[in-house]
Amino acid sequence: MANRKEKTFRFIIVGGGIAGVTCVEQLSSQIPSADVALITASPHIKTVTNYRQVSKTLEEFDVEEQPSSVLEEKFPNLTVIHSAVKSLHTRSHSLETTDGRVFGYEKLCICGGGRPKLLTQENPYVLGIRDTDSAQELQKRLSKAKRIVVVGNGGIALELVYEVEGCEVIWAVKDKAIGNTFFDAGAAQFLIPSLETNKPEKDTPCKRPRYTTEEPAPGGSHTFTADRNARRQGSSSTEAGSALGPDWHEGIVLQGSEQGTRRVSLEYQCEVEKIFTSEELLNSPPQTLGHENVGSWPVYIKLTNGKTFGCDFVVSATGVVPNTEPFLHGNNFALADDGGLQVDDHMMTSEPDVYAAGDVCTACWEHSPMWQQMRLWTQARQMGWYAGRCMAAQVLSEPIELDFCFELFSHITKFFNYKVVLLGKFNGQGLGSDHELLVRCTKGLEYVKVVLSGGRMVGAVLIGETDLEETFENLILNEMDLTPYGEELLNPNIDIEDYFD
């Protein structure tokens, strides 16, 4: 193997992904004259543009594809390199590409990214939302049906399902309550009616330039933007075709055959059983079926409550895993128990020059009591340019800290039209029992939630526009005894911010 090196770069990483880029811009800038290399499988990478910084540890930015050659013409010692991966050789330091070439690194970065967990595989009614193509794949498929049943809770599930017009939809949650990867029962309670109203109608035209399904032209770029779909998909290194973008159902339409609004029916508490075909149902044991007869639906799904539903075709939007398969064979990798690279606070793997950042990782160290890890837009970013950092001050024997990024969770987002802000232990993450929440509820407006241990503020949901992020932000971190203001702290007809300058 060593011996067939076409050549040995100082850093190479490999994923196309936001954290893969980052990582690359922070190594290349940090130290401009080393041999960079990116080894992606797909022609467009991902970039982050438009970032803003919103707060100490809030962050908005939109993510834009481009062609590879815009990060080439950027750094001058760059090398991309388009290929997948089919194996990494750690104790000879090399990593071959499936087209057989072998390259030699002295660091290495693992930016592999997620794959979705799909309900089952291979059958043609059950359709996986992983990439720009699947989604023009819904479209199409959308455009013919009466009824699809949708599977998940995570950010695509929430925002397909609000999105969909013109056809009945059946949406099966496994927990009590939909979102709960981000929010609670309460906060699901809130968003509930937006799925019963009509969408608000699309008055001005969006200011920020959305991403559209066709291809774009030659040097053009494909938009996304970072503060809309919480869970992402990476682009994994082993099939090509980029992840799924913030705002993936823009300029996508989102119709059924039906005329009319939206139907949703809940489904709580339960996961797919069996999925069958009309004939399969004919020769199996009689189910509680709905209202239909058997055969008038292409495909059927049983669910674990019971429940057997026809429709046209399932969607499939269960989450992502750590896209490991490529790297983990011959070596020795200390693997976490959600399946990802585990990482320490320098971003390193248990394999010697190794590093791994964004959701191929799991943040082996011990976090700070506010910060938890979700495979998401930010923490792409914010793992991918420390790892960056990380590899150049080792390189340079230069100290470093763990990133201040790590010491408060924050995410912004937006669901059913909503703006919605995560801090903190916003779940109240861990802490048992021994949590307190307030909440302060203004239907069709907003939703305020504050988690407090020990008279502290430890976590917050908001929905709407509350402008309280910044002020709960450094009530968290500054760790203030608020008991004294007991439920006054969300008195709306107080100004907290004046209280807390």
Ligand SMILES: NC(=O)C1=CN([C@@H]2O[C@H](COP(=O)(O)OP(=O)(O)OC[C@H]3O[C@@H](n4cnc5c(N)ncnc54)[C@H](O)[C@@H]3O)[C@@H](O)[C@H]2O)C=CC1
Contents of the next structure:
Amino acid sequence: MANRKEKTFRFIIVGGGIAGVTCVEQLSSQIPSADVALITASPHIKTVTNYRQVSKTLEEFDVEEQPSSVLEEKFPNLTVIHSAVKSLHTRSHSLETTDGRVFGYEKLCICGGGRPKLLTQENPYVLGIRDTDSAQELQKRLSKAKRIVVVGNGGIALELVYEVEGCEVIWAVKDKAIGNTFFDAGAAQFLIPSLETNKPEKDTPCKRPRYTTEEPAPGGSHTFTADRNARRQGSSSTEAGSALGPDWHEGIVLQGSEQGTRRVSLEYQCEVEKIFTSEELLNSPPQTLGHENVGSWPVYIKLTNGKTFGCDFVVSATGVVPNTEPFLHGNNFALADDGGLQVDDHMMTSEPDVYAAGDVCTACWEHSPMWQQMRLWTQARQMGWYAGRCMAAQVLSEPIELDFCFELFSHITKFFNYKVVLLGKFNGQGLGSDHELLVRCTKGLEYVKVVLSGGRMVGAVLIGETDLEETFENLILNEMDLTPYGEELLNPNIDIEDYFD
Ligand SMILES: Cc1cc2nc3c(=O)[nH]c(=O)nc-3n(C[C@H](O)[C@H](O)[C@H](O)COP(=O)(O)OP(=O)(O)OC[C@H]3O[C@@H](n4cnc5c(N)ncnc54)[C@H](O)[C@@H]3O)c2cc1C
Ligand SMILES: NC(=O)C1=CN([C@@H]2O[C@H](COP(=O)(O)OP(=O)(O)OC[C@H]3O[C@@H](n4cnc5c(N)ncnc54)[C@H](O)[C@@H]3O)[C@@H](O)[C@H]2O)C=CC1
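Output block for the form predicted together with this ligand, input the form predicted on its own:
Next comes the full complex, and the chain you just saw is listed first.
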């Protein structure tokens, strides 16, 4: 293969998502003379725009899908190759793309992202959501649907059950409360009433519509209903590739076949026992179907709580698997338990000269006590940026230390139309019983939870416009003993910022 190399680049980055593109930008601006190649399976690349450092560790930005020429114009030494990597040969420092080209590299960074961890593979009635194609498929199928079942209790499920209108949604969660990857039961209780109320009308269209839309066709349980008739529309056509992200649902119509109502029925503490097609159900012994008629739905889902629901399709919102497949074969990559490429504190994998960043990798260095990896947009950006710096530092023989952004976990997002800020060990992760909680909650307005360990703040969940993120971030980073303040810490009548000046 070595002889067939079309060209050897100093740096090759695989993947045109946030991690890969940020890595390319960092490398190209740090060493402008270096030949850099970005190899990506997707026709468009994702770039970070309107980046804003909210506080020491919190950041906000928009993400835009752009043609790769934008990047090539900015960095003349960059070549973008639109093809998927088919095989990697770390010994000969070369890789082959699906269109049969072979490229050599001095340093490689794998930013191949992840794919949905589906409940079951190759069942046409089980959908996952990851990229533009899968979002469009969801939109298309939803426009004809009367009932769907959403399985999973993380980010995608939270967004979907809130956004879908005109279609009954059965939401099956393994846990006692909603949103287990982000919240505890208290926060879940604060958020639940939002499923019963109307979504606020959006007076401005989405800032960055990215998806083609089609007009939809006409047209221990807990049930929530809300009415709304408004429909949103986006524009701009793209093809499959990188993961969606914040606001992915803003540019598409998530409307079922019926008129604009949100109807969510929650099934707690249950998993999926079996998924049947209508024919399978007819051929199998009688099932407990309640009022369902066998044959009236294309697919049926049996839950471990004994209930079976017929529906138009099932959304498997059950997490992400790192996309390691094409890179592993014939190489010696160490993998983490979650299937990610293990990386050290310089974003290096176990193979020489191969780095990795974003959803594809698992951070295997000794973490700061206040940081954990979550497969999020912000972390993809931070890892891509830091990997670029590490690759450049190695080439320039410069020392580099783990970046400050890995000191404290921080995430800003929106669920059920509330601003949500998560800091540090926001759910007491890894603390066992060695922590206490302080909670302040005003129904419909805000939910503030502080996690304390040994008298020091180690995490927080802030829902609503609390304006506390910067102060709490400082208190966590300063490791100040807060014992003397006790519950005053959350006293709404005290301006906490002045308190700690
Ligand atoms: C529906 C949805 C909503 C989300 N919402 C949020 C949110 O609100 N906030 C947040 O922080 N995060 C969110 N995320 C998570 C976030 O989008 C991801 O963590 C992040 O985009 C990962 O970036 P990445 O660059 O690592 O991977 P990706 O964006 O998946 O990019 C991987 C790239 O690698 C390319 N690729 C893969 N294999 C190959 C190959 N063999 N050869 C060449 N190229 C290849 C792909 O085409 C793609 O361009 C969401 C994710 C989803 C699916
Ligand atoms: N606003 C945000 O920050 C958002 C972030 N994301 C990110 O996108 C990625 C994909 O999102 P999700 O698929 O929601 O992943 P996730 O990791 O957030 O949640 C997965 C959920 O599926 C559940 N689950 C796993 N296996 C299951 C099974 N067999 N049966 C039933 N439940 C099961 C888990 O308990 C968990 O609740 C994640 O990395 C997530 O963090 C997604 C949407 C919004």
